[in-house]
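For reference, the chain that follows is the form predicted on its own, supplied as structure tokens.
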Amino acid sequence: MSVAKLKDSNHLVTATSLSKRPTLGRRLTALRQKYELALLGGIFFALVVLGTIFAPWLSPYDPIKQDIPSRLLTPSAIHWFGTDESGRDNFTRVLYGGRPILTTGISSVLLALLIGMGIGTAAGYRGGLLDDLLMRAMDIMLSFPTILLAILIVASLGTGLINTILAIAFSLIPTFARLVRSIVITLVREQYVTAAHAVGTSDWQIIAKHIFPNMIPPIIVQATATLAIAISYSSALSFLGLGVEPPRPDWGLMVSQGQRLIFDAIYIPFFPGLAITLTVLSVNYIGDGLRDHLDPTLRNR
């Protein structure tokens, strides 16, 4: 074959493997399909953190104030969501309600997180007679229901915010601990961490640049269908009056005020209810998400 025909059959597959290549817009239709529920969502959730931030702009009404001329009002262009019994608008506790479930959620997974790697890394890493103490406080933590553990800790405590996420924290650090330890251990067999050690590097080098890294992903899809749980678990709290006080709003408390009025304004306990179940609801999506993004053997199919 001359130089000149082989030339123009290079050209010819090159062409043909180019337009063969998916296109920008395919794949994002080919990912939309693929995490549509996931796309779904984080869109849901990223509204629901928005309307708590921009609470005041978004309502004209006081969370806090009462008016008793306009108690028990149903569900309106005026009020969107009705008014409880003391005529506060629903719509304006709802938006402000998610503040306290939202930070506690966040704060208690971070806080639980960062304990629950330091203990699992040790343990993992160190192994021998740490390993063992620290997997049996863990067991002992893991034996108590950790709903039923987090409200002997706020019963203890006292009620609050800051009461509830480390309450809340305390009881979701085993859930990451023995997840990382069963990461480390995994990974201080690989040969790469062997010739770590063997040219010297240090424990906490090995650590921050082998270990650590290849832990993040299903540290990641753990911690985002931790953050659904403790959500639930915060609302739980708030409904059982263990969590933030009135009159401050805050969606378990609002279902459980609720609650003895369902017959006659279902409206009110409804419409914090609602945004606790599809708030769960669209962080368990997100992670599942990423589950399957994360995961390389469900990331193909």
Second form
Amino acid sequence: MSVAKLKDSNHLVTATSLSKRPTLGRRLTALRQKYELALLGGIFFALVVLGTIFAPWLSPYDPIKQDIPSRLLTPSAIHWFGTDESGRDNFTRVLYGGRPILTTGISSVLLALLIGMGIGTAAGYRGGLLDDLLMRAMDIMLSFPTILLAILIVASLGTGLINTILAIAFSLIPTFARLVRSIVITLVREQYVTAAHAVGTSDWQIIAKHIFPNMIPPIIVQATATLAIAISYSSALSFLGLGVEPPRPDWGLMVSQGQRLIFDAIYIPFFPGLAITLTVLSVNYIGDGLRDHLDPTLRNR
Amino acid sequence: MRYILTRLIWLPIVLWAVASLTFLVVHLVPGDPLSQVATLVLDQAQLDRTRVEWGLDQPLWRQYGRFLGNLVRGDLGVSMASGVPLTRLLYEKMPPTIELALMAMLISTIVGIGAGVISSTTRHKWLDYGARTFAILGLSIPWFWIAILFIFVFSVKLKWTPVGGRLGVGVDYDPVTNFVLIDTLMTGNWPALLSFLNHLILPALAIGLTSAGFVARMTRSAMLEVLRADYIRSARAKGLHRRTITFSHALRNAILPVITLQGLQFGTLLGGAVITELVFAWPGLGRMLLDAILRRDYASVQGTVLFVAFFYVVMNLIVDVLYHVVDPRLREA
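So that was the form predicted on its own. Now I'd like the form predicted together with its partner chain, please.
Okay, now the whole complex, with that chain kicking things off.
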């Protein structure tokens, strides 16, 4: 390993710190250089979330009310992203249109995480028949192409925000269950867990005190990566017309409705699609940064 | 050998479980599928008759039994909207989707492995950053959006490719297997083949290039893993050429897990094909599935999903078995 490469490993940072005391400023600079993209991703994602929340204050236009005289205007200083077929301001609609996608994306990941953690912990901690049964069930769910499973569930339950969340969450459960199980299995063999058993600590206490805290870092990494997937799925479902109902703005739906105008007004499907891409991209960068930070074997890549 | 046998024994069990899950999800909703649409067109007597005909008056476990019985005989049911047997519809609609997914897979494998190798051998240089940016963009861009952008650039502006469809208007094509590539090659129908490839390239690129991102990342990390191995250091010490080391020593070892993942990714590609088809008016399963969903034709939804899932399970099995055949390290274990 060359010296240049050693430099970004933590070892050398602590070694140099003997001669140069690491001030908070210097530490922040080092962190910033290493996680620049993750940081940018984080800032962008935060802006997207804030933008969708504070949409009414950020734009003077109404996202739903039609204004036929000003239909299909090209992007300008007044209408940043132009206007759509019904004369509604596209920028406003992009701001509001993030709401359903972010809501379904985030909630479905949290729901899948919760259920997956339950299943994974039960399987890994108990082992035996329960483990076999649960993991075979997860295998079966994984033998569906994930997006197809989500489409199937929405098709059966009907469209709507809650159903989209349930559909995406359900199809994401196996990912978390498998990860949690693999972590629990290694942790259960640790000496401190055996010791806790020996002094008569209850199973629940062991899980809460010794197993759960050790699960958090890898789970955060997985959850971030999965959030990117969940947002993509949510936008795909609404693109297919299986998300929110038409007058309401939604990125996927806006792309599918703007699709017809590809010859005359490409900016209509362009901006909501760009919003999806940049949001997913920012989450992916956050995920990469977290993974690099939390997984020491990847530090020098 | 033992591994392959175990997998083969498991296959029917997995297929049964997949079928049961599909059945269960489709019948999640209380009430029967008929009540939702048919009440508008049919009177009570007709409704009752159709209900008996489709066995919807029976308890759920009976319907399930009937469903499984039919399935074993290769009968996926009848489309509730058109009355056509699903096997016949699928025979027509499945080949276009598979053509598209396979072409996309080819593109994503070549481009992805290429980008991954470049990235791992030029670590921390601009080429590496370029390849990594391409990879993460591929993971982030939605298929349907890149499809629209591609049509806008290559079909509307540059006029290189047609806007949509599978064959040009007026192209003489006589379907036998419904796989255009096979049919045209067998009969030597070159105009149809050219028209087909011209229609295929853009949707295949839209899916292939975006999913190449995933392949590139996997290849990069597999390559970096292998490049640290002792035998690579030995090869370097021996004074072997860089290129020989990269391709004959590193890539050959790094590529196997990537190929397996690519097999698993075929499901994602099928999903991608189903969605991208809609943008390109590609006459495959995507259109069929979406129409079935919008018409609440549950039999068709169930049949289509089941078919794709079965295809995916079998495909995975083949990939796994091939993996074991190809990698001698696993064969001995």
